[in-house]
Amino acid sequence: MESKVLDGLMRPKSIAIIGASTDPTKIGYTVVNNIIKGGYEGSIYPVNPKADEILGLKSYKSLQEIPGEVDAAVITVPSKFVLEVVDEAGKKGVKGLIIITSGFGEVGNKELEATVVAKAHEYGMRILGPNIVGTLSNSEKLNASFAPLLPLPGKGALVSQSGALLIAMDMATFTRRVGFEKLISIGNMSDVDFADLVEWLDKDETTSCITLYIEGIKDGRKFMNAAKKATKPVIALKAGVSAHGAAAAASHTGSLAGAAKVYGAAFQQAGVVQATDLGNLFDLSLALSLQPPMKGDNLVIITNGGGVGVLATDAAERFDLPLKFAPKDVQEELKKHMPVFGSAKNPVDLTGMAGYDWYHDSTKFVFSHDWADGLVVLYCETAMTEPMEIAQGIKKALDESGMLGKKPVTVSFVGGDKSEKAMQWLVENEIPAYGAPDLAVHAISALREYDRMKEIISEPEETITTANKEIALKAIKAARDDGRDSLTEIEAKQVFSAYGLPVTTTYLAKSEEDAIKLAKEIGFPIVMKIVSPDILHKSDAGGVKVNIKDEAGCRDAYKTILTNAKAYKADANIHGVAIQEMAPWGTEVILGSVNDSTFGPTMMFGLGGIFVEVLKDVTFRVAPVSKKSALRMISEIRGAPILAGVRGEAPRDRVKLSETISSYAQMIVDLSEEISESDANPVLVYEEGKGLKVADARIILKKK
């Protein structure tokens, strides 16, 4: 991406509006007034091959008349015009185009969409939009968009992929107290997208946090890459998370919105901050453009009211960032500002007493202190206080810290227009405050695990060198050159097995003698099991059977369960039967893949039977996976605790499993080509240093 290109769009010397119009209740005037109104110092150029004057301003009519150069161009004309007026601001010169027009690929018009943009890049120009309301910036004070004015001022940006949400929002930063230094639609993201636009305003001077609202992404790693290397924060609320909603934001801005928890994934993985809902995405704006980083897990909570103090102890818990009792240096220095009826363990409750002083000298205190990571006030208000004397005492004691701008703080204030005025003063210099203590918490909190994110994403990744490609491409081409878009179970574990993963031993049987032979071969007792492309779940079927412990047994089971598949599927086409080794009880896990349509090979993790079944108790992340991120994901399953050794049991090999996990990772990232989904189900996991083995395995393949 040429920088200097988007800097033309986003910070133009000079505009023009294509489209500009006399009418006022036409975008084309609503453009042109709001570029006059936010006071834009640059030069604009209408263009109206019917007017000689818009709104005072000499009109144009074409950009050819225009005397001077012009860095960007607004087009507000129809549709069908538009790939017209793109090749006539090519030839001018013209660096970027902001496409406010709808009727493209939003409405399926998707090859007019494509053909603008190529127009464009032949001219080396780049788009915002189709289907935009505009962009938004305080710092060059130009509105040039059809929302109504520029937002409350703040050190933020925030992108959107909904215009009417982005119009609502501009108007909400002053009603909310959070402001933004720019506001930018982003609509069918034709050309520059939210990747691009990461990757500037993580340069641009004026901004110092990202916030994003995605209702789809059409390049995840492209994305995953740019937040990765952001050094500042990026936020982000992904709209479109339940089937319903998903099918909504499809519909609305033409791209695919993916499940929910690979978006999460996703996320994590690229140091991206995930908002809940609209209102925490405001507050976490606010939090994470006025503060740096929590560096610690040491949160301290200083309070007037002990109700407050508990709400705040309990969401500190909700949000993983639990209490501590402060050390007993911190606690003696603290009770000196406090009545003996106070507590000074942590929350710290200066009972409703407290004043000026107290909230100014403990605030002092703890926030200058080492062991403090990170600072949350609280005040209940009293008659016996003045709301705005305590946010002054607070804002003097962080000033006389030294630890300002070091570590972060937010502060909740709890009563009447006199404690909401003293929170709009905290906000006006840059001490991040909310009207509930819980809101207080989680925006702190955030801090936190965006430092967090940040370690995890500097670590080292892994790299698997034991794997032979070329092996599980042989056994994908067998089922290629048979017409299937499916692979065996046998097959399947020759792929895993080429990866290193530890299947069960398992052979093909086509006749009831042969699986006589391969059964003493491998040892009673043993599995038998269907083999057919056409029969995917073999239980169903009735295609399985377990704990067979002689030849009888294997005799009758070959029968059984060929009666069965005929039963069950009476054209499938039946290999045999597979003779497998019984292996060993162990915990059973479940290992899985998708090819998402937006991040590509996806990993998936959880404990295998009930638990996936009936409580999806999986977790997710973006191929590929090293051995630390694999461990994380062993941990952070609900059932992790029966891995780590429950109720007497032994541990279970999870550092053989997040070596497996890693090593499947690899595998679905190596043949991303051919494999569409795949999963290792049930893998049973022994006790520490005892290993794992995979049972059964499934991959279906791309249809080609």
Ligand code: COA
Given for the second form:
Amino acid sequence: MESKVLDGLMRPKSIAIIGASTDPTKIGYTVVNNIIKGGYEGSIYPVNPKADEILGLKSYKSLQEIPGEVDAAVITVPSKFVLEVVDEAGKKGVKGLIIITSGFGEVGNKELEATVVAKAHEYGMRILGPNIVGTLSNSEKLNASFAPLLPLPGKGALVSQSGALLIAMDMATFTRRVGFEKLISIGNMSDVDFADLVEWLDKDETTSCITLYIEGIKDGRKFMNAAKKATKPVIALKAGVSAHGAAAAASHTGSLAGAAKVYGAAFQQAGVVQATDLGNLFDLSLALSLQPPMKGDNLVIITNGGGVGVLATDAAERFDLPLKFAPKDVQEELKKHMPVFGSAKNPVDLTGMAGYDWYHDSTKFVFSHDWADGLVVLYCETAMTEPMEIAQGIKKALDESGMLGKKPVTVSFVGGDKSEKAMQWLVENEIPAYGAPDLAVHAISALREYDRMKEIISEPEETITTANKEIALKAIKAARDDGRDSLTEIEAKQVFSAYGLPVTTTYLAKSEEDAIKLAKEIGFPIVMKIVSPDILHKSDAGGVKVNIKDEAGCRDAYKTILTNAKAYKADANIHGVAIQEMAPWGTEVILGSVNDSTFGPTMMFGLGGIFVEVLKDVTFRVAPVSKKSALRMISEIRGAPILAGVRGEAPRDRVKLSETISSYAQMIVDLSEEISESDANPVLVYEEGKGLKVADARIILKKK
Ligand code: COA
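Given the form predicted alone, corresponding form predicted together with the ligand:
And the full complex, kicking off with our chain again.
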């Protein structure tokens, strides 16, 4: 049902333009003109209170006058008239509205926007926009927008949150020679959002790949679910990753969780391929709309020049697809299909003499061989060869291999006009071709990354069952009852402990005598820390003493800590001093969380101490996090070898660590209504089989 309504919006059999105009300077004129020029074959109904005819078409005074059904209505009247027009459209039985008009949520007019959406929903209509350029589809020959032309035809769809950029990209399809089947301007996303379009485009037969230019997503989880379910590649370019979230963070994790990290994690978890910039957005769209995913790591590069071969080899390593030599027998066989003075290693170097035949034969052999999972063919223009002939040789070989569509291939020609023409011909024949070797490698690596992500998504998720949410909520309630929005270390450890996190034994001493008694109970050596909701950074306040070996030391530390705390913040509310077991040395890591405004509870993991402070060597996942996914987090940070065991050090207990990350993630999901940010830092990780200890804990609550 839902998708039928969107069909009416995206593939209308009839379209009305409300606010159509005879004045060529108006958007209402341009839209009618574009629809006619584009060759749309459905019924076109201009609506204008005064005109009888617009651009040779009969014009209607109102929607009600239109004799036939109207699937979609493009609205180009000023914002103050939009609500009334939406009501009329509803009465007429219009299915979808393309609201080009600006002046809604984007300028603070949120109430009007919400009212318009509510009115449309009363009639079961969906809205694209407002504040959009419109929508364009080559297969429908429909340019329902004020962008000048339908884009160069291609197989992918491009959805853009920026209208101006959509028009610019429309024009750029001709200069970059990367076509699109559809361009959709999504604007304020008052109703139809990225998730709705991903879902709809995934079912749309004319779309092979979905490319998104994103400034901000409203409902992160809805988007992730739609992208995860998509059977076609989804590519996203996220703009505005530089200054999000980092402000006003009270935890380490909060200060590290910028949009780049959290969106990056969400995209990865949802199987969305991330484009790095506009150029890359086009490059990846070309490859992912034309070629299938790469299902293994064996990439072969064929070249006629050492230089481009080396550049491509470097790129392959940079994009996580390092080259391997083919097995000896494959190399021996390959030698029969290339010049004797060439190299059958990887890159396969045909040398500068190689013409049609060698390109054809080696390409056919490699692409049809089981060992190769993907192929990049490079060519440097030479005086002895014709680029178009080489292109034709490559294409013929690919066709004859019978493997086109089963494994991916990309091509790069470096040269002049002839090379450009040859590449254009290749693209027209659905072989992605690029002007530089690293671009061809980047594109094929995206096809590999896409396959890897999809495989991970298909893994079953294990859930944690040992949690005791009630105990955790009790500790949180104690802080709330006390009027606080941060937990003391002792309370935070109670919450962690309720989720099975192994915290260091910690008691609260309210007097020196208390401290001695508790220290003896724990056993020396001990750690002592100030407990005050007003002192979050305890070390900065001189509020932490470690390795206290005896009673005298304990008395001394008690006095010093209180004196330092008072000097640091005279009016601090001091609960007492925490007496803690001194955990033996282990590798320091940090676990933490933020409650991201788009994606909700999100988990962070990284090496602790200087690594987190200076190198920011951390990784994120939108929670929950399965144990397998947690193991991947552990192995993807730069410092992973430290945990794997370097220089004779025993490997650390990564299994226990992965379980702890997974439990922590479950905790932030269960308590997402309560916890805003949190850190377990440091967490000391011991040798394999010996577990870990959470030595310090911080939880900041959501403000209520
Ligand atoms: N039904 C049908 N037509 C109506 C109408 C109604 N209820 N109310 C007004 N109209 C007609 C007007 O008479 C006019 O036609 P005319 O030229 O024959 O007089 C036409 O609709 C347009 O109205 P007008 O008042 O002239 O507005 P405009 O064309 O100057 O501006 C918008 C209208 C929508 C273009 C403008 O408000 C706007 O939002 N511009 C920004 C759009 C934009 O950039 N969007 C994308 C951002 S990325």
